[in-house]
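In the form predicted alone, a lone chain appears below as structure tokens.
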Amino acid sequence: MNWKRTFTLLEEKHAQKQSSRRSFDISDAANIALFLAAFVGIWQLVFLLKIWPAYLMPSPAMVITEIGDLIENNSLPIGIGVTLARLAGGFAVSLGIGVGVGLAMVKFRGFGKTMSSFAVGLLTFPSIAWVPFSIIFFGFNDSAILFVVVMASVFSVIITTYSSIRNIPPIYLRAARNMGANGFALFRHVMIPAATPSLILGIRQAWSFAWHALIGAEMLITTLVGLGYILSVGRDINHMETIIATMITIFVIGIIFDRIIFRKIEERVRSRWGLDQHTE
């Protein structure tokens, strides 16, 4: 019967964390909402006063309109296809990089040592100082935009893996080692799940860094579609509802990886490896 008793408790547990999950993010929802609500308002009367002519500041109706005529056209769905493309090619050739490149520096010190001064000196390097070196190495095409996001990207990557492992606490690695754990059963089983709280963090910061760059490479290296090139035309030629409309598109798609996209892969890893903290 002890047995019994112990597995409902555990079920009930499991129930309580779920339901206060559920709250949280309804909870998280509406404060988001009346943020977005107070914002529009505000946004409305700023232009009710005109404060600025309309050209400057359009309203939000105005910019809504916008919104459904690039729909319509098909630029704006053309443009976010698009540049989700290059972001998950980029994005993906950094991690691979950054992943090899940190792991090497955890395994050979003089390496690690050396390279992660490399790395964080180019890591602040702006990623915008990229683009005419790609322009030049590579041309207007999509390649050169590959290579700013790689470049503003990987770097974050590199650091993120070398010090996410190097920061394990010793007392993990030496009890796990009493217990009999070495070689690749010692990295899947301590250092990953260890390693993993600051490594997430690591990668969606590393992945901020490549979405601004890319905006900011598409703007500069026509290739006459993606976000950036709406920006840019937005921009050319004075037009003050595509230029928003588009920022609106680019917000959007932001919190959509990061509050929901990155968030739950963070919450089923740290579930999975036992890391969850939340409390009754």
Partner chain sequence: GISFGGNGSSGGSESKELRIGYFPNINHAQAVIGLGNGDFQKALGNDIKVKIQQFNAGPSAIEALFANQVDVTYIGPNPAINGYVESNGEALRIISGAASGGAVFIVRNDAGIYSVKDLANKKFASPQFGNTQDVALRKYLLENGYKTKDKGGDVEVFPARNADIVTLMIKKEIDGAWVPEPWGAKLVKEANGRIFLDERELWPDGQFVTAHIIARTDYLEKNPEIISKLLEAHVEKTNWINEHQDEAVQAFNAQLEKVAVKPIPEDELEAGLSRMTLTWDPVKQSLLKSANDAFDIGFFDENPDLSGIYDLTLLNKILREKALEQIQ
Given for the second form:
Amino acid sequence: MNWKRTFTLLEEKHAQKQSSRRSFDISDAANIALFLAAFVGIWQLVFLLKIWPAYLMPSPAMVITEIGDLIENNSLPIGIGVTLARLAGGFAVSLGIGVGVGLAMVKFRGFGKTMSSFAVGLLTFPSIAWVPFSIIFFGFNDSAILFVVVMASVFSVIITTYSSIRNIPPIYLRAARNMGANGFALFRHVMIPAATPSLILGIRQAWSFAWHALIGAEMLITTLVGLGYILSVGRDINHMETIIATMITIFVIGIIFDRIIFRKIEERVRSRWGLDQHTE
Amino acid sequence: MNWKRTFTLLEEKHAQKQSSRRSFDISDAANIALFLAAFVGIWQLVFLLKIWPAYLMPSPAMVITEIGDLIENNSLPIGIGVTLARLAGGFAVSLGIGVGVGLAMVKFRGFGKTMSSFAVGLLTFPSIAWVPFSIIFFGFNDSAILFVVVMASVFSVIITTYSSIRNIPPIYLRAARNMGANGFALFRHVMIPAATPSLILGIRQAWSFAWHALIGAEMLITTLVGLGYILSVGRDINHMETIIATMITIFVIGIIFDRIIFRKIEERVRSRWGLDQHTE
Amino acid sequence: MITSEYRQSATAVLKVNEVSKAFQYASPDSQTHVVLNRVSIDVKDGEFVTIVGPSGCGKSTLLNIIAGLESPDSGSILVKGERKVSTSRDRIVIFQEGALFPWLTVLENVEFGLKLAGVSLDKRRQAARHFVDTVQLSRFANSYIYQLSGGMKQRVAIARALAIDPDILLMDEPFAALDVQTRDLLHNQVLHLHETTKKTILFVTHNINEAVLLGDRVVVMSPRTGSIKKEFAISLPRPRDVGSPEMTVIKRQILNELEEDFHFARRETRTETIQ
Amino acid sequence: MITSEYRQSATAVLKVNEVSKAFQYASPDSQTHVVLNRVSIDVKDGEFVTIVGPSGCGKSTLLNIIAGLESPDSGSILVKGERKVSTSRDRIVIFQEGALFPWLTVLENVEFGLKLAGVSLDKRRQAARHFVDTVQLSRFANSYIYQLSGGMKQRVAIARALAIDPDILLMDEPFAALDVQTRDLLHNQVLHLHETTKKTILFVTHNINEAVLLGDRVVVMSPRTGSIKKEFAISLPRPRDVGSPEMTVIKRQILNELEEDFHFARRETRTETIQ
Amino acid sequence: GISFGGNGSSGGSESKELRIGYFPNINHAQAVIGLGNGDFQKALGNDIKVKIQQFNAGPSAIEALFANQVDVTYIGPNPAINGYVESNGEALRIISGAASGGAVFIVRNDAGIYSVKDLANKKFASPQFGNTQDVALRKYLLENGYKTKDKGGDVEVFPARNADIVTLMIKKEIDGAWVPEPWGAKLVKEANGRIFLDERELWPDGQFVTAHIIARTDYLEKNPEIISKLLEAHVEKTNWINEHQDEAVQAFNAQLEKVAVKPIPEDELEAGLSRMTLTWDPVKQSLLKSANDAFDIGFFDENPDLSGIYDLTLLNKILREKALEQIQ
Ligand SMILES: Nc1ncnc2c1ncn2[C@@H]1O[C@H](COP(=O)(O)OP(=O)(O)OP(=O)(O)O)[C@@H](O)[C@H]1O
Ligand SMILES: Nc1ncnc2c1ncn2[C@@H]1O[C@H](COP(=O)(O)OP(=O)(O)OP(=O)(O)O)[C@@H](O)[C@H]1O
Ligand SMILES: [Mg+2]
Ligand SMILES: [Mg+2]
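Got the form predicted alone; could you also share the form predicted together with the partner chain?
First the chain shown before, then all remaining chains and molecules of the complex.
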């Protein structure tokens, strides 16, 4: 049997498969473009139908002009920079505290049980409700904004850490402990990687909590910069173009961050664990 | 060897273990009481030290009086009722749409890939930003509030459903398909139970998103009832007692719901899967 | 008490037709690893085929492809002459590992297939109880999976597959974690089942005694060519005595076939290590 | 080439002292299920003890308790005279199933224990490569776990344990999913390791040939009493011939012991089913 | 009480600080212009550091003042009263007026409202439950024989943010709204609205207060000289604006653009300004009457005692020096 030939054939087949995987990314981009085109199309249609007056529902072109204006007068670039810096700061603090507390909860069962209830209770707190306290404790400044961001996202990080680690298949922890892992090594080399699929899901949401809180805080704790401030001005003077322009900015930042951070990690984990073998 | 005797001994030992598990719930309650006592104690201390004036930081007693007042004039009971009804309505819609879209994303890969980016982008949208649109589309009424609640939580449900199902160990799906499961049966009997540990984590957070959005919406879309409205009145007249009273109410509701819904499901799943065997 | 003769007359109920399958190596140069290379088998209705072959030679992959759980790179699977590309209840795999549902009890796991088939609660519970008894696990009917030992899990998986009562049973090392006695017991039960229901069975094992004890035919797979190396028809009546001279000869032959491949593989590995 | 005599002189490096363990049945009346009932074993330094017993009799549970992964209801574990209640790197278990880390490659899994011990990257990689070669998986060093066959996973688990080089190796059916040749090869390698490093080994298996081939002593466990039923010292020199008359006698005896329990258990099950 | 978190605001050392709050509204025009172009800083001198804090709602400003985060702020009458009452008269004092007038009752052109008789079964909005406009609207309805729905009547009044009032009026969900300027002008321009009533018609001389300056009591007591300087600058800026209307509109928008991303359309601004006056007179009587009305309607459990809310000594001193009429 000339199985050399067959091998070559099979190899070619595989090469095709690979390239088709690459072309999938193009189809992904095409999909996104399609979605966006459809959305803008409907929007334009609604505008043309004049269901609502232009100052309630501006056209896509008007919003793009607005984005241009906001970029030109620098409020958008500065706003993005400041907001992202605050977000990064607040979220970093949340991650640090949240993961720490979550681990402590895993370690000390009684504390974990009690704290998990509190954490859920505090997670349901609307971030707006923290604002008055934040002002009392910190005043009208970035610290106050950070406080609100942390309070809105830290409980989500805590719950995520706690649940994700507790849901790790016990056999992994046994095997690791058997090989001498404990303390930080156990956490770093086993708990975190074993919990990653679930951690990503939770952290993504914690990240969104942080966003929500940040924009809310920037609207209420005025510091004259930040996307939330731009949004609040838009609302204060009922300028829909500004509101929509800000929302688009937030949306785009959200997607970009997801793609460069969470999605990357997720895909890596999925391919290692063989989770992308699902529906082949 | 009189192993009959040993058996009896061992059985007794087990009985003890069980009762110690039961007494653990008492220790849980004790823990909670301790936490609360400590918290109220510190609060009272801060009050007595007069670090902040009473109109900024009222005493526990003042807040309790306020809660009494709010109950007496019926605004708190009605507020709780109305808010919970809205929450239930909005969240039910979110669950329905979110799970449906999530499943469609699992089923149609291209759609899933594209939609997952959009969903994350839209999840980072602060719910406040939906309010103006909600008013344009629906006006000043419960529908507008529901819209905001749904928009704030549906993307969380979508992402949760999508991720959780995709993270199911492929072997379960294979086994199920092998036994002839597909369509709704596959979803109902395999995907949902297999994804439950991760679903609970995600749905808990979606639930919190709904809460945040609801309170925010009730503050901005005034319908004169609801916890958010009470909170907004408190803020408008700078009456700290009202603000704190509302926050405590939200906190307590959050804990109660978590305990009677999510915690129950979680514990059941954990015991079935043997996940509570972790650190024995 | 169980007897059988090689069914020459039966038609090919299952046809594995030039099936190939390759995977990528996870190495920097991502070489292709051809696991199955134009594998063809005809299995007659009611035939009991046992499959042996070195670890990693593609036995599980082949069963998965037959079941429709994986798609071959080329080639096809025909059942009763019809081409099959997806799963169906008539070909059930007993997986090598970990396919039990942790959210269900032993009993619920066993009745799962029947539930999907729409069998009423009473009936399916009764059937499930029967098969749980068959594999000696009645006392653990209400246990969850994590509460079972390795061998007990394997037995649940067997019961679950038997409860579905498929035409073709694809068993992937089903008795590997069982003690001698339990294994003997289940051998008899599988043979009895095969005899009474005329099920077609493909049975993967590393135990050559088991292979010759059960099979109408023993198929030896080779990782070297990625295909079937040799087949042995065993027409001895059952129950068979593994110690009998005929059996010893066949076993010797099978072992020789396996040995050859093994040495080949070792040489290959060694040269690679040196490189 | 490998020879060994029963080390009479060595002291008990591992003492299992009246260990008991019970679980609850998951049934409405939540009966207690006594798995281990005052089990005692003394294992001498460098001894190779094989353990056989019916499925579900508590072999894995015993290994876990010895490793410190589970705590006994009563009794204690002494290593070199010291009471142990937690895990340590000197007692490594090769788990019966699924304990490999899916987020690591084969090589990374094997070097995991060394990484924890703080061995430098170069050294541990070298060691890992050696053991991956030993179990014939060099070509799969960079594969992830889901890319392996059942037998390959078992071999990775073996390599991972060997890499740690513990004093006491607790092997739980490590070769169950391997073909005859690979199994033979690994038998030799384990014996060689045992011979050269004087490791103490506890080895659970359902394969009686394997038990008598490897062990200085064969321990038969019984689910009926939840304890050790009988022990067989095997002082034959290695390599042993499983077909030799002495071996056949011992095997027969062991089988008889197992048989007895099995029939007892069957009777019990049956009465229960009837009730 | 102990002052906490205030950074040297009450200390008596060299470098003193004045933290001023304001809203980017036209009735805070003095602050918008004076703080924006540095005139206030100049007037206060270099050894007093001016820190500016912008707010967009009265409650936050009061919150900040309670929390010792601002010393002085421009603010509407209602939050001032609330803050005074909430703190049992401790926390703050009104030290000057800032604006009078500038609130209108707008009705939708197609709502069929032509006289007071047509208000039955209509829906109206006000900016906030219990604020000046809300009280004015309810009082007006009451005086004309209408009861609101919550009192068993047939007219509906509910609060909505000014921006949302515009949307609601466009959507015809409301028939009218009682709003401050420049929202009145905006409703006329964008939402098919018409001025039904200029609130000035309801008050003697058309004067009623819509903006104040308040100071933290503690700060006022310890730093009268700083407050004096600020008030002097305020009075001067008021005069300048009133004498240079056109220039003032330009200056206002220029400053607004700096801090608020977007200017207010000039026509809305001018229309709004035409119905109000900037003044230092706090129009005491209007505030007291408004508070009394609020009590009548039921916003307060007891008639608030506002006797100590004003501290106009410093203002009067400056007015005296400038030979201007003093406030009674
Ligand atoms: N998803 C996968 N990705 C890459 N390689 C795979 C995958 N699945 C299987 N393989 C490879 O295919 C080969 C055959 O695997 P298979 O599981 O069929 O072997 P097997 O004959 O069942 O072996 P065993 O007796 O050990 O169970 C192995 O070398 C394995 O590495
Ligand atoms: N976590 C648990 N909860 C309840 N019962 C358990 C648990 N773990 C083990 N058991 C029970 O203990 C008994 C012994 O289990 P073990 O795994 O030790 O058996 P084994 O001798 O290793 O069997 P096998 O040869 O099948 O692997 C079994 O009956 C099992 O049901
Ligand atoms: Mg296999
Ligand atoms: Mg076991």
